[in-house]
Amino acid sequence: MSNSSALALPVARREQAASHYRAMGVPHRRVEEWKYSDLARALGEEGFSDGTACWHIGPLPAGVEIFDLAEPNAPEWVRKHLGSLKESVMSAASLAYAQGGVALHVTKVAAGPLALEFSGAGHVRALIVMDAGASLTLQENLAGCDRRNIGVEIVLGEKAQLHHVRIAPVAAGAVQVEEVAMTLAAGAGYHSHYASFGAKLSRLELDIALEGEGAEANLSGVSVLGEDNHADITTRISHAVGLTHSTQLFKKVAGGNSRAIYQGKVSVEKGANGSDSRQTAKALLLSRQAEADLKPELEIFADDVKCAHGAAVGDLDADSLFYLRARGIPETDARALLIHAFLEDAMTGIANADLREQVRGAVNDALGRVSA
C-alpha cells in the first residue's frame, strides 16, 4: 500500500475530473438520485479528508499483476484504462483528490480468493482489468469508521469472469461512498454479493455497461440495519447490445430508527434485442421507526426484450408466523427463523462456500444486534 503524493493518471485528466466536481458539488436531497442520501448533510462542512484512504492486499494468486497507482511510470494498461470509464460526481472527486490507489492485472484464471480492504479517510482510487478468458474472486472489506470516498473502474475482457464478494460491517459514525463503474465484452460475466450492516451514510453505486452478446451481470445483497443506520445502494445496468442478460436480488431488513434503500435503473438501449433483466427488491421493517426506500426502473427502447421488476416492503407473513407458533415455536424464535429465511434466497448465489458462510456469519451477528 502506499499514500504518496501522485496519481498514475495525466495532470489534465485530473483537472477535468475536479472541474466536474466543483460544478456539481456535493449531492445533496435535492439531487434527484440522492433523495434519500443526503451526502451534503452527512458531511457537513467537514467535508472528506484532503488525506487517502489506505489499501491492503492479501496474497496475489498466480495471473494477478499489481501496480501501486501512487507510483510512477505506470504500465501501459493503467494508462490505457484508469480514468477512461464513465464518471460520477463522487467518483470524480475520487479521481482529482486521490493521491493513490491499487491496480490489477488479471492474466489467466486466478487460484483462490484474492482479499482486497479499504480503511483511514480521505479518497482512494482501484482499478481492475481482466483480460480474455480471465477468472477472479475478489473479497472487499471495509474497514474502520471513517469518511472515505471510493472510485473503482472494471474492464473485463471476451468471457472474463469476476466473482466480487464486498463486506461493508457496521461502522457509527462514518460516511462511506463507493462507485464503481464497469464494461463487459461479449461473454464476460460479473456475479457479486453486496452485504452492508450500515453507517452514519453508506452508499455503493455502480454503473455497469454490458456491451457484447452474451455479457451478464448478477447482482445480489443483502443489509441488516439498526440503530441509526443508513444503507443505500443505487445500480445502473444499460444492456447496450443484444443477447445481453442481468439479474438483481436484494433483501432489507431495517429496525431500529434505520434507513435501507434500494435504486435501481436498467436501460436496453435501441437495438438490443433479446435483452433479459430481472430486478427484485424486498425490505422488512421490524420497528415503526425505521424506513425502506425501494425504486426500482426500466427504460426500454428495443423490442423483442424480456424485462421485470418489482418492489415489497412490509412485516412478517402473519399468516407464516401463526403457522409456526401454532406448533409450539416461541414469537421470537418464529420471528428469527422467518427473518432468515427471508434473507437467505439473496445469500446462495455466492458461489465461494467459505466466503457464504462468512457473510451468513456476519448477518447473523447483525440480526442478533438489531433484535436485542
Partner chain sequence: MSSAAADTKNTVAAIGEKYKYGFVTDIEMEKAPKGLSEDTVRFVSAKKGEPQWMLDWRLGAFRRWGEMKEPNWARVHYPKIDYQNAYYYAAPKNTPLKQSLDEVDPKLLETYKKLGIPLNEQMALAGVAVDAVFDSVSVATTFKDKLNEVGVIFCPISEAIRDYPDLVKQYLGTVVPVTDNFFATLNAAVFTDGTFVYVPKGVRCPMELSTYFRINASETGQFERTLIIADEGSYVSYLEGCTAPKRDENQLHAAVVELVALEGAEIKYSTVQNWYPGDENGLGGIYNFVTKRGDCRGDRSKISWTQVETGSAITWKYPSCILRGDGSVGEFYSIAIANHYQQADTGTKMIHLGKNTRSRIISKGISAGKAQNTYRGQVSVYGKAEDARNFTQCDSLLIGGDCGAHTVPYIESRNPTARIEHEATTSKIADDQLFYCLQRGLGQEEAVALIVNGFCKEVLQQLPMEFAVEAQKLVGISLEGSVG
Given for the second form:
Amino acid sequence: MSNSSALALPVARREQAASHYRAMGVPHRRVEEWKYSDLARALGEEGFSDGTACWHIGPLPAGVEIFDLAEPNAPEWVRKHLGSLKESVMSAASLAYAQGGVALHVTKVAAGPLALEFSGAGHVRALIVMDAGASLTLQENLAGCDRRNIGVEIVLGEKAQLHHVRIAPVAAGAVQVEEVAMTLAAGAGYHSHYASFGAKLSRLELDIALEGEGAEANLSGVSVLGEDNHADITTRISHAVGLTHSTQLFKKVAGGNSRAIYQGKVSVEKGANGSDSRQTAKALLLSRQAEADLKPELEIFADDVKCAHGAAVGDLDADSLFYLRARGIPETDARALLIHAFLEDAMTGIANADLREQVRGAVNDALGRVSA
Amino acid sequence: MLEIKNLHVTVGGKEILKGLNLSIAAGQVHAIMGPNGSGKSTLSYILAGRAGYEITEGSITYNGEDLGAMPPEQRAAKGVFLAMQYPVEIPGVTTMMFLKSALNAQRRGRGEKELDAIGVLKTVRAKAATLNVSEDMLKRALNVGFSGGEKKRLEILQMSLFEPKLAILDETDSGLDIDALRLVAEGVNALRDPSRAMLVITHYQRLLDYIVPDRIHVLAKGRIVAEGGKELALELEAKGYDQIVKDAA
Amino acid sequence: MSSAAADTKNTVAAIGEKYKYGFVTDIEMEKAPKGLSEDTVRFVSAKKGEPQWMLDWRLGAFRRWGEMKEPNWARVHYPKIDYQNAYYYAAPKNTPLKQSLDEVDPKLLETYKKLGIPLNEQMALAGVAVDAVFDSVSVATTFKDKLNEVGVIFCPISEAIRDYPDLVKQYLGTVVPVTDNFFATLNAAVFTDGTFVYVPKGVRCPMELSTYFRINASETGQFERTLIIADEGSYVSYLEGCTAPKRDENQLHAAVVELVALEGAEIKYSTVQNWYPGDENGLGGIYNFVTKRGDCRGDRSKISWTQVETGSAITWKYPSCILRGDGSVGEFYSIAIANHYQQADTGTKMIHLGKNTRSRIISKGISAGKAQNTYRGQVSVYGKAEDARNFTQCDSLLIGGDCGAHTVPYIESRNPTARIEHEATTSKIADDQLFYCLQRGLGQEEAVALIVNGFCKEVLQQLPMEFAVEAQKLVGISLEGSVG
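For the form predicted together with its partner chain instead of the form predicted on its own, what are the coordinates?
Everything in the complex follows now, all chains and molecules, and the chain you saw is the first one.
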C-alpha cells in the first residue's frame, strides 16, 4: 500500500467533508449523540494525528476484488460509492483527512473468513461493495494503542450477506473511533458482532439503512471492561421500507473504573409496515466505580409494526448465585459461571464457529483480568 | 328469518363465495359443513359484517331487511351474534366490564333502557354459573390468558346474555376436549328456542352429535353442494368430503 | 372600591415612588401591559401585594431569564414564541376575594357546573376541597375550617407569601431552582398564582385537595406556581384538573410545581390535563411547558405522580422525583394521548441518590391522527444508592399510519448493587379486536375508547375515584374521529 497521495475522491468532495467537520468540530458531551463519550476531552489539545492509519488484509478468496484507496485511477465501483452514504461528523473527518484506505468488491459467495486489520494512528477509510447474491465473512481486528478514526461505508446489493465480526482488544490510553454507514437492498443481510474490551475511549457507530423489503440487520456484541476502559456502541437502524427486520443484543460487563455505553436508535419510517425490531441491552456492574449508560430509542412512524426494546442494569441474580452455592459451588466460581452465562447468548449468534471460539477466548481472557 | 340469495363475496379481490343460497326459519338449527377453504368462515364474517369482505352480487335479507348494508354493531343490536372460532384478547378490559358495555350498547341500539351495573352483574352471574364460568374469569381481562375451553364458554355465555335472534357458531368445537365440548353444546341447546335461528358451522361431524341440526348444508368451493337432514353428517363422516363433492358435481 | 383593591393600589403607588421604573398603569385595569420587562415583573408583584423579598426573587429570576435560551431538544415544533406579545397578568372581572360562594359571579359558577365541578355543598359529600383558580386569581376557597382543625394550610400561593413567609422562603425554589430551565425561570419571574399546601408533622390530610385551573382570557399566559410540603410522617393527595374553552390563539403556559416530602411523608399528585388541543387542522391550542419535580428529602418518603395528558397543542412536561432520602420511593404513572396535530413530549426523571430507593415508571402513550407522542425518561442511579431499584414499562399504541410514537429512555447506573429494568413495546389497535367489539354491538368510537382504556388500565387505577371516571371519559373523547 502507499500513503503518498490523497484519497481517491474528487477534491470538492473532500473539501465538503472538511467543512462539515470544521463546522461541527470534535464532538463533546454536550452534543446529544456524544453525551456519554466526550471525544474532545479524550483527545485533548492534540486531536488526531495527520497521518493515515494502516490496514492489512489476509489472502483474498475468489470473488473478492481489492483496491488501495491511496492509488490513483479508482475503478467505477469505488468512484460511485466512496463518500456516497450518510455522513456523521467523524466520518466527514476521515473522508476529509484520510490519505488512504481499502476498498473491497465482493462479486459472489466468497470462501471464508477474510481478515482485515487496522493499526497505527490517524484517519483511514474502508469501502465494502457487495453485488447481488454475494456473501462474505469478514473478520476485522483493531490493533495497537493509537488515536485512530476509521470511516467505513458498506453497500449491500440484493440478497447480499455480510457476516462481520470485529474484535477490539483492550487498548488502554487509545482513542479509537469507527463510524460505519451502510445501505441494504432487498433481501440483504448484515450480521455483525462486536467484541470490545475498551480503550481510553472506544466507539463503534453503526448507521444502517434497510432500504429494500426483506433486508435485515442482526447486531450483537459483548463488552468486558476493567480499569479505566471506556467502550461505546452506538447504533442507528432505519427501517426505510416495510417487511424489514432488525435484532440487537448487547451484553456488557464493567469492572474497575470502566464505563460501558450503549445507544441504539431504531426508526421505522412512514409506511414501513410489517417491520419488526427487537433491541436488548444489558449491563452488569462488577465494581463500585464502574458505570453503565444505556439509551435504547424507538422512533416509530408506522402503525403496523412490531417493535420492542428492553434494557437492564444490575448485578448477578441473587437467587441463581445462592442456588449454585447451595449445590456446593464456591462463590467466586459461581459468579464466574453466571457472568459467562450472562454474556453467552450475545455470542451464540456468531455464525462462523472459529470466530465464535476466538471471541469466547478473548472474553475469557478479559474476564480473568477484570474480575480478578 | 335469514334469506341468502346468490351470494358472491370477495376478499382481497379473490372470490370466495360464488353464488350461495341459504334460507333459515326461526326456531331452526342449520349446520354448514365443509372442507377447509370452502368459505365457511367467510360466510360467518359476511353475516356479521367484518371489514374487508365485499358482496359483489346477491343479497342477504334478515327479517326483511338488507343485512349487508348495516354496520356490524347495528347487526348485533338487531340480534345477530357470531360466536367466533378465535375469540379476541383485549388486555386491560375486564370481562365483566366488556359484557356490561356490549349489553348496554345493544340495548341502546334497540332504544331500550340501559341496565345498571348491579342488574348486569346479577344476570351475568346467574348465567355464568350454568356454564362453569368462574367469578375469577369475569374479573380477568377479556380472553387474556384464557384456555381454549374458557374462551368458548365465554362466547356461549355472551350468546345467552345477549339473547340473539340469529346465532352463528363458527367452529365452536375447535380446540375443545370432549368434556368441554359437551358443556358448550349443553349451553347452546339450552338456547334453542322457537324464536331463534342458529347456524352451526363446523368441519367435523362430532359437534352435531351434541347439537342436532334440523338441516345440514355442505359448502364446497363457495357454493352449497349438498343438503339434507341430520343423517347427512354421518354420510359425510363415512364417505369424506371428496366423495360428496364429487357426487354432487 | 373594596379594601383589597385599595390596598393593592396603595402598594403599587408605594412601589411606583420607590423605583425610577415606576409605571403609570391604571391599577383598575385587569391586564398588565403587553410584553415582558422588569416593569411587568414589578406590576405582577405589586398586584399581588408582595413583600420586597419576593419582588427581589422575581427580579433575580427575570434577569437570569434574559440570559437563557429556549430549549430545543424535545420533539416538538412550534412557531417562535414572541414573549413580548403576550399578557403576563390578567384578573377576572370583579377581582376582590369573595367570602362565600354567594358572592361569586353566577356565570362563573355556571361554567364550573358545565364542566362538572362540584363547587357547592355537594363537595362536602364528595369530600373535596376546591381552590378554584380562574384566570390567575383565586375566587373561591372552601373547606378551610376543616383543614384548619388539623393544621393543614391550603391556600393560594399569593396568600402564603403574605401569611406564611417563613415556610415559603424555606422551600420555594429549593426543588426547582430559579434557573432550572428557561420556562421555570420565566415562571419564577412572573408567576401569577397557584397553590400552597403545608401538611404538618404526622397529619393525614382529611380530604383530597383539588384545584381546577382554567385559562379563559385571550392571549394570557398562565404561570401557576404550586408548592406542596408534607412534613414528617404526613400524607396528602392533591388533584389537579384542567379544562379550557375553545379558542384559536396559541397560548403559552409555563407552570412550576414543587413537592417536598420530609421523613416518612407521602405526596400523591394527580393531574388530568385537558386544555384546548387545537382544532383537527392543528390550529390553535395551548402550549404547555411545565416543570414538575418532587424531592423525597426525608428517609422513607414517597412521591407519586399520576397524569392523564389529553389536551394542549404542545405538552413539554417531565414530572420527576429526586430520591434523596434512604428508602424513599418515586412513582410516575402516565397516560399521554395525542390526536390530530398534537405534540406531546413527556416523561420523567428518577434520580436515585439514597440507599434502598425505589422507583416505578408506567407510561402509556397513544398517538392518533397526525400527532407525535414522545416518552422521554431518565433513570439515574448514583454511587451511594445501594440496592436501588427501578422498573420501567413504556408502551405505545398507534392508531393510524400518519402518527408517530417515540421512546427515548436514558438509563444510567453507577452502583453495582442497583437494578434497573426497562421495557418498551409498540402496538396498534388490531383489526380483529375492533371487529370483535363491533360484533358484540359496541359502536366504533366506543370500541376504541374501551380498548384504549384497557391499554391504560394500570395508570387509570392509580387515580383517585373522582378523577378516574372523568379520565376514562376523556380518553374516549380525545380519540373521537381517530378511527374509521
